[in-house]
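The chain that follows stands alone, in the form predicted alone, written as structure tokens.
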Amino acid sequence: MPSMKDLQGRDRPTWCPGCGDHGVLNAVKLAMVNYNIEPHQLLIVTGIGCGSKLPQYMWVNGLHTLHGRDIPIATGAKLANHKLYVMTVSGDGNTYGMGLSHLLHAARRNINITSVVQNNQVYGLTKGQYSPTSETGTVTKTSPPPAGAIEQPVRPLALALIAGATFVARGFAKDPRYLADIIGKALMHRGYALIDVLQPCVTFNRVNTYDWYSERVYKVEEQPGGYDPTDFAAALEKAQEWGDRIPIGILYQVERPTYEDHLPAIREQSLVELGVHRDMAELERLKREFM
């Protein structure tokens, strides 16, 4: 089993002092501590933004990529070892801006990997543009007053929901542990898992700070009555909630046959375990042809 000090990288983070990220990082090395999850079992995808910075200051399987491009890259990972848990870590504009077809299609064929997306509302890393999910009326550098952001935000977890994921919930990154319990529990299910973080950014979103969270925020299975996470009309009208009260926790999970399940090819094997013949010489030509 790992311990929080084995998972340590040698790296130490550059994300602003009181940033959301932290949390978040604490976050998924204690879910792998609380699930037993080596760091040779991981392999964590992602794109490019303040928090897809995550796998460089841990000591884990890590593949930085193109911006928005994290899920297809995950999905080719998965197809090939079907063996190993695959995660996704990105912020809200790599995700929910570029990134959100690959998002929706992977709900779809449920894809068996999980998404964390950290989502802070702003563009941190170019300096704090409005994102996807930035209010109507948000003002930045790229949404001047009087108007501000003249569009309407995303929901992501309510599209996730209607593209058909099986596991779709929500954390705060002022909860590491609670976030810790989710990301375990998304790992261990079968089939395309969304987490969508709520993350501060404490530098250039001055709105939606800790604070203004932790007044809102309320967990789905302490409401009065419980919770069935199961009911698809009550994840979707919880998806929705936004503004005086915002629910966290796993709103909707349901099981399904996952994308691999319909390959014969790899439903028992994964592909690298095939011992798929490699003719290096075949294989040198194909790549001088593309370069």
Ligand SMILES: Cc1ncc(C[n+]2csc(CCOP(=O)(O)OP(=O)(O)O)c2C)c(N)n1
The other form holds:
Amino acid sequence: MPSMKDLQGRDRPTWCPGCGDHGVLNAVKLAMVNYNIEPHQLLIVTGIGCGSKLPQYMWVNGLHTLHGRDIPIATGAKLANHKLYVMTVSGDGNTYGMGLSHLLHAARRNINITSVVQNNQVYGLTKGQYSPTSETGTVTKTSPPPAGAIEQPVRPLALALIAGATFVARGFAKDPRYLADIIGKALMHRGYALIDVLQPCVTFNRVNTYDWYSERVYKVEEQPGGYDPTDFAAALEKAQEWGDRIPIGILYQVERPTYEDHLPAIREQSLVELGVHRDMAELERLKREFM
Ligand SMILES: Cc1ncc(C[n+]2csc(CCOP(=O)(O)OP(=O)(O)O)c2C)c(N)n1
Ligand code: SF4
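Compare with the form predicted alone: the form predicted together with this ligand:
The complete assembly is shown below, putting the previous chain first.
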């Protein structure tokens, strides 16, 4: 079983002091400790953004890819080696902007990967422009006053549910233990899991602060009467609840065959285990036939 110390990276995070990404990093490491996942068993694929630097700061397999393209690359990795735990970690700009179509297709295919989205409602790395989850009216450098952002914000959890995700959850960076439990359960889940994380950007988002969230968040399983995470209608309602009260926890979890389950070639064995058979004579013959 790895310890938190084993997972310590060589580089120290360059995130701003107090950034919610520190909590997400702790939660990922804690999930690996609590669920006994060794570094070689997990691949973290990231896009581009402040939060996407996460695997650089811990001891794990990390793959830093193009902005918005972490999910298709994670999908390829999972199909090549379905015995690996595969997770994407990226910001809301990366995943709900350029990467949104990939998220929807991963959800409907039920690819067995987990996406952790650090949702700070701005573009952090490029200095605070509004993002797909910025509320209408949010004033930033790219959404100036008096109107601010003129679009409706993306509601990612509702979109993921409609697309067919089999695990849909929300965490809060201020509570890494609770988030770690959600991440661990998502990694153990067979199918596409989306975890939206409320991640305060202390430098560029002065509205959605730790205090702002603390006054609003509540855990779904602690609400009066409890909560049934297999109830799709209830999950869809919770996924759209945003304002005075914001639900966190596992909103939805059901079983459905994964994409890999439908592929006989890789169901039993990983492609990486098949080995490469190179018949050079046959290659020469093919070359002569087509060239
Ligand atoms: C194709 C492409 N478009 C735009 C950019 C510029 N860019 C880099 S990071 C970023 C946004 C980062 O915001 P987010 O994904 O929310 O992550 P955060 O920095 O907030 O963690 C953008 C637009 C890029 N690198 N590649
Ligand atoms: S700019 Fe925001 S998201 Fe980026 S490191 Fe600083 S606080 Fe975190």
